[in-house]
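The data below hold one chain only, encoded as structure tokens and taken in the form predicted on its own.
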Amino acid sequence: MDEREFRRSGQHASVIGLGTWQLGADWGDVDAKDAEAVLEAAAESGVTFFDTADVYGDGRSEETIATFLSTRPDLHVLIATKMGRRVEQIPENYVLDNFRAWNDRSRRNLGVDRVDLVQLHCPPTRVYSSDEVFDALDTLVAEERIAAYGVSVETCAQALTAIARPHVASVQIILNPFRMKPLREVLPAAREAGVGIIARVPLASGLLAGKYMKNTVFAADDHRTFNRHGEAFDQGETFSGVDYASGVEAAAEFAALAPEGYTPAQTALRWIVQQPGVTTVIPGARSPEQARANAAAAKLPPLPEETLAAIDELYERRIKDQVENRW
């Protein structure tokens, strides 16, 4: 699979990576054997970038990755984790002593001395403007606890603030055919600055796979049940902030735009890969089949212009007014 560079850090990632939130929590139950099978399928398909977080299953996702990689010393996978969401979300918690403690825990979970990439996990907005926070992250690099750092953001404004920081290697942001706002300012600014873009929630929590109905029921411990209106964390993380009922209708239209030989999910992933400035996109997977199908999108031909135009028209007509004023 093709790889792209995080220019500021010199690291590389497959254009389609693997998001491992599903392997930790909040998507219904996934047992250890199934999680390992997903990681194996992704790696065999050429995926060289795994994204996780210390809060996914309270460390379960990190530990699952460590267990898998311990049996595959031949694999060269860039591991990105996140920190900050296991404490009260106030700027005062984003200090060096906490960073060291959080990093110590992630290094133990991952079984490494140095983490490849650590991202602040959607912290309070004021954190992005704090010199002390980024000085502390520089200290983690100097202490060889981490090789590089980035941020995960909720809004385009947060992304632009982070991109202006000289040592931020990556910005992780929601980007998909139902969340196009980052295309206008964030991706161009990142390209100019040499900051990598990690596109998350690429299938709008599964909506863009085109398989859900208005009466689809999700498990009680699935965020698509308990966070549909932002009850537990930012609403934009669930269905990209799109109203579920109207999202199902729009997703059916999107599915009809998939070219022959592409699934709707692969169409969404291919759309993201084609956006200038994207370094990697991180779909999750709950089965080996999903992991392989996601990775296969990297080898599909680029979407034709008429498909791109139709996707733009659908977004403008059905989705834009729901999401652009918030994120």
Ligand SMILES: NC(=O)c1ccc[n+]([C@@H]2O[C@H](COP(=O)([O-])OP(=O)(O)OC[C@H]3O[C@@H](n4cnc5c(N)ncnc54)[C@H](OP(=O)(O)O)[C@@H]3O)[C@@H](O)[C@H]2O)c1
Given for the second form:
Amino acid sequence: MDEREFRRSGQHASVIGLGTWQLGADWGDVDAKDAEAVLEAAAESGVTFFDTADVYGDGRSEETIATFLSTRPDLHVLIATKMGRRVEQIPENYVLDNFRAWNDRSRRNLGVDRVDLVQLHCPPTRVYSSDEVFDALDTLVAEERIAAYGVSVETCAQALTAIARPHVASVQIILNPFRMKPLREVLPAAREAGVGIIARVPLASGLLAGKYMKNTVFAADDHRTFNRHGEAFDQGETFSGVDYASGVEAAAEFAALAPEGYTPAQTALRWIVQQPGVTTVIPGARSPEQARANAAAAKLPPLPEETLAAIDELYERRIKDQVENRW
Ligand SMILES: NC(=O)c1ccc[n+]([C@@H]2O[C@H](COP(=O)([O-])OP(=O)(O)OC[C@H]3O[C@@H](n4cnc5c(N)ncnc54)[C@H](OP(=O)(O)O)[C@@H]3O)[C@@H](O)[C@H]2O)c1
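Would you mind giving the form predicted in complex with the named molecule, to go alongside the form predicted on its own above?
The next block holds the full complex; its first chain is the one shown before.
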């Protein structure tokens, strides 16, 4: 699969990576065997970038990746983890001593001396303006605990503040056909600065696959049941912040725009891959079939102009007003 460079760190990632929140928790039951099969399917399909976090299954996602990679020394996969959300979300917790402790735990879970890429995991807004925070991250690099660092953000404004920091290698942000504001507000600045963009929630939590109905029931321990209105964490992380019932209707329209030979999910991934400034896209997968189908989107030809125009029109008509004033 084609790889793209994080220009500030010189690291590379496959254009389609893998999100591994599903391998930890919050998506109903994904057992250890299924989790390993997802990693195997992604790696065999050419995926060389896994996104995880210390909080996914409270470390289970990181450990699952470590176990898998220990059996496959032939693979070269860039591992991006995240830190910061195992404690109360106050800026005072974002200090060097905590960073070291969080990093020690991730290094143990991942079975590595140095983490390839660590991202602050959607910290409070004030954290982005703190020189001490970024000095502390530089210290982690100097101590060879991490090779590079980035941030995972909720809003375009947070992304722009982070991009202005000289050593931020990557910004992870929600970007998909139902979340277009970063195209105008973030991607041009990231390109200019050489900051990599990791596009998350690319399928709007599965909505863009066009397979859910208004009466679809998700498991009780799936965030698509318990976080629809932001009850547990930012509402934007669930269905990309789109109201479920109107999202299902818009997703049906989106599915009808998929060109022949593309599934709706592949249409969404292909749309993201071809946006200038995107480094990698990280769909989550709950089965090996999903992981393989998602990776296959990297080889599909670019979407034709008329499809792009129709996706824009759908966004303007049905989605924009729901999301743009918030994220
Ligand atoms: N704050 C943060 O930093 C943050 C927040 C959210 C996510 N992330 C990262 O971003 C990754 C991706 O986001 P996400 O997992 O939340 O959302 P997503 O990738 O938009 O959606 C994942 C869901 O889409 C469905 N799906 C995946 N591949 C499919 C296919 N080929 N065909 C049909 N359906 C498919 C599955 O739903 P079913 O389960 O219904 O099959 C899957 O659970 C996460 O895994 C995580 O690594 C980071």
